[in-house]
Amino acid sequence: MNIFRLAGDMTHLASVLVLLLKIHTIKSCAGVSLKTQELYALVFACRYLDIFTNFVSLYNTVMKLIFLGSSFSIVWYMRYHKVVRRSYDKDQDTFRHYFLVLPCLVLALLINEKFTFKEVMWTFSLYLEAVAILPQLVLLQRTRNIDNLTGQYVFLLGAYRGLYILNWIYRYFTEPHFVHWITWISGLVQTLLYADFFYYYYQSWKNNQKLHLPA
């Protein structure tokens, strides 16, 4: 554990706090996309299949446990909450997310550490929130309501990314035959997917404007 690491998951835990916030308080999930929320359920999932055999630390297994929870409750309550579906804009949250299930699934039998199941779902893991971002993206540049919510959500978890980058360079220069290519390829794809929203956000904060996104 070093800062990066650790700033880097409460920020992760922030982002997850922020959409909790506005979905259970606000009963909105207006600019949320659904599709994206399914990958990230589904990423977390094929994560943690070890949460109960694998036992690293009491911090290791709570962070899991908060994932694994906030991202099915995510889900169950846009799908089903008898309130806050109502504000879920399927019109617009159009992206054919399950196309990238499959590439992301052959890639890591093709391309893993180790072929055992566990890896390979751990690696398909990584493939898939790689990508996860992009129908949220979509969804962000169609809509022209973007709240301060859904907009400090999509900038903690690009920010999330941003510093475990900072923790695997931090280890490469600390931590002997510290190598995870597979880890890092995957973790700089997803954070180059947010640069454009980087960009926009802090023009937005810094004018003192709206959140827009060019279409």
Given for the second form:
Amino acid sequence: MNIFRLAGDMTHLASVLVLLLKIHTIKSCAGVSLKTQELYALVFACRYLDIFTNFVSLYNTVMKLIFLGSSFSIVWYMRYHKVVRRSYDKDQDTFRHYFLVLPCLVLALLINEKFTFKEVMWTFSLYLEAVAILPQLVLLQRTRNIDNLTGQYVFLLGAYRGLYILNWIYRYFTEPHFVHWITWISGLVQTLLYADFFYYYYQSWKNNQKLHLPA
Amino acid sequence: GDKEKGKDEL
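What I would like now is the form predicted together with its partner chain, since the data block earlier showed the form predicted on its own; can you produce it?
What follows is the entire complex, opening with the chain shown before.
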């Protein structure tokens, strides 16, 4: 494992921990999109179907369990916790799941490396992860006033994607035959979705101001 | 095989 991959995984882990910290300690999920969190839970459930059948390393198995456990518990908190669910911006978080899920499923059925159930589900999870942040970005745009933890959560997710691209470039040059078009293109699309957010995050950081997104 | 190599990523 190279340093970019490890740093990517660690920022991904940090993003989830920041979100859980916000929900668990402040008992608030204001500004967090339940739609995005449900999509992530679906992404991990479809991607890690092989968790008990294909052993890669202890690190991989533990990380998979953490991502599955944290994404489902975040969804549980936002839907059912008697205090947390009251802070959920339901009326603002109106993005429809199926607008993202259906096209990704069709695309995975058409474009995949192997037409088997596990492989199509894995490919579907890559396509869906690429666009799963959209409801969150729309919610941020609508609420505009973003608290620090929510801003840091999205920033860390974007950093994770950027680091994964560096990881692929590194692997392409160091490992023979490391070519994964489906992963790369969906990963690139995903990272580009954060570009706009990163621009405003950088501006607010540079000017030492609270993060505001333009209408 | 080589196609499976990327599957060690999360």
